[in-house]
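Okay, so here's just one chain, in structure tokens, the form predicted on its own.
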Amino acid sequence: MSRQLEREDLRRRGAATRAVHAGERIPLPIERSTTTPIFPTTTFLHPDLESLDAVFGGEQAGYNYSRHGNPTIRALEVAMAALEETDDAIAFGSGMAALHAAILACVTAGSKIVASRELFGATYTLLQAIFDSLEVESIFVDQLDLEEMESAIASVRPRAVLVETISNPLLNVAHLPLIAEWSHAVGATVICDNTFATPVLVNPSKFGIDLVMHSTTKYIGGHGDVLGGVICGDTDRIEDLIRVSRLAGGVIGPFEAWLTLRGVKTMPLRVRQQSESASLVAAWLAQHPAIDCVFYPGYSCSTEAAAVFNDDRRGGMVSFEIANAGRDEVFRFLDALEVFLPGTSLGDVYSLAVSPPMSTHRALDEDAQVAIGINPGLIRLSIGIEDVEDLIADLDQALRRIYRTG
């Protein structure tokens, strides 16, 4: 690379040249910053072409182009690998980009996937609309029916098995140790969406899960202001995903990576508070006369499945069915809420409420929704960090306004 323009050189250049180059590429300080710096650059410069060539060839560590790597993004990846107790991690521009890459790295035309029937609606659609067109067949089974799951894996002999630690939106907990055991017996890679649990509550790699996926948009970012995704796994699998990422290009940007990394710092505190409040909200809903049933891992998961949790906290998600409610009643209930926000995301500092038939599983027709337990009166709550008394009072006034109970 030609030598950088020094101040004396710049004085002899034209105004446009000075405007472009003046102040750029100043020497970095020897002091280290407290926080990870943002590197908002597409291209990295090297002292000479030999160095650049070595980085391109993988013979020397370093950066050359941000689609191939960026120090800010790398900091997020290192943090997520540490949290999930895996060798490495790779970040993406969204949770769906991460999941798409994970599946793509595992399958080829003619492959089969065994997947939980309770998957997030967009994941379900990804398998049917995208991978089906690539001649990758998905077989959907009930992840709570262990006999069905074991039988499907043994008979189908899939290339990949896809589950959610805590399912969206019915909050059932997968028996990760057995699913990993059955999958590895037939040579399948297990992909687990750990978004709802977070690495604070569950570390799937401890139970043999190969690839752990997160939509970092949710609890990890935590403030509803940044999209992102990540896959955590062993070194060889992450190397495969790096190749997919570089070619498919679903990378996260440095600003988004920095915002997500900032969210990581407070995630354990937020998840602790959200879990405690969600448990109280679930208990209150369970005794309410207008509620048919409540879904919460603290109530519904088996003793064996509960063993995957790191402690007695069960997360900040609560779902419930309003008795005899259809679309109109659900909409009136959601419109009546004052503290809860009618948002389609989750894991934020503020509490959110949504109708899964309208949002997460909208791509499925009503019969398909009901077949997997998504009934018209279902509500999904994401508990934030507000005072739990205010959250319960808000649910109570909305139910009173709709059904005039009590």
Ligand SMILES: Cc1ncc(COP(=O)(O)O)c(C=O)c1O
Given for the second form:
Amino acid sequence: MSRQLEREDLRRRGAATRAVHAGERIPLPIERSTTTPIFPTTTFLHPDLESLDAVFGGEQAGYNYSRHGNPTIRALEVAMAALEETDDAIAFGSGMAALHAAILACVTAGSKIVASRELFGATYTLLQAIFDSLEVESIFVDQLDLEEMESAIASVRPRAVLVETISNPLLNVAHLPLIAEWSHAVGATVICDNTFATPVLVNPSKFGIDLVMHSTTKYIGGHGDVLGGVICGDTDRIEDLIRVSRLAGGVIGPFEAWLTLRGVKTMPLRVRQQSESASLVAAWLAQHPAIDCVFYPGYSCSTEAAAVFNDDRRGGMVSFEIANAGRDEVFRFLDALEVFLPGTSLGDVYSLAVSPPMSTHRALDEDAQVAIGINPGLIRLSIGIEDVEDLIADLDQALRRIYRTG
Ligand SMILES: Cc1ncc(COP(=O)(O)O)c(C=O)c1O
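Alternate state requested, the form predicted in complex with the named molecule (shown: the form predicted on its own):
Starting with the chain above, the whole complex follows.
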């Protein structure tokens, strides 16, 4: 029908019909564009109804409706699977949508989850508020206390185990090989949030992790302009997730997928620069008299399971505690920053600074925050790609302003 309209004389049709159909579905060039085109379409037309029917029935690969698949989104999934060295990947509209789908694919009412106590705040609340109401109970453990982790997995016999490669905001590194081994011994699926580490630093699938998750909103997109999430894993598990995604519908849009794919290309370069600058910032903070403690993967006050890293890079996140600081001093410090932006996200080209008690962990009261090591003077930095000298000078002037040191 649509092809006939293209070929017939559109001039016979009314203005409204011409406005709707003229110029659409013209033949594509035989020359291929070097970059992936954006396919901003909900619906795909097939050469004939047999083909449409076969795609609907799953007998033939193809596209019919963008909640079920879209070539731009597929390109992002292929790129992420290649980066994480997994069979396949599936993209979502946000990191939280990806986590929700991954957990949902693993559990049924009555299932249990063993999860790290140090999870990103919204992930913690997702388990406690949403999954708990679906009769899926979560047991939170200290992912650094390997004895506690092992005995919880063995006694609870969970359906899923949920950890973060590098925890937020204390930047502790999970012992992925042991967690995978213990989980598989009881038939649990291990989901690992690899957002802070990025595929450049750590590939969790190499250590037996079943589902590797990213909030692509962060380092993968990298420019602070697009939300997204992805789960990477083997073919069977991604098939399960495709079923969830088609029905729960948390898909990413083609334009957002394209922007994210654009970010992917420079992600390794950015992460290398961010890691180099972050290690210099961490070293500078560690010798500053107004700083109590610096958290950086590989530093003494954070424990690391160094074997998971691909090389000696440790990423762009640095946390630290300002000595004797409460809410007022933290606010004055954040206000005084000129290059760092006081924003809650991370992994962007811009450097960002945030107070975890005020942002990511505000759902917990102060006692609960302190119990998991989040003290009132804690600041989390996401190092961008600016000149590192400017970043250090900015931290220096802001610290001088609140304490008038030096
Ligand atoms: C470690 C981690 N996981 C998951 C998320 C959720 O991602 P999104 O905001 O894309 O839903 C975030 C967001 O800050 C995060 O930092």
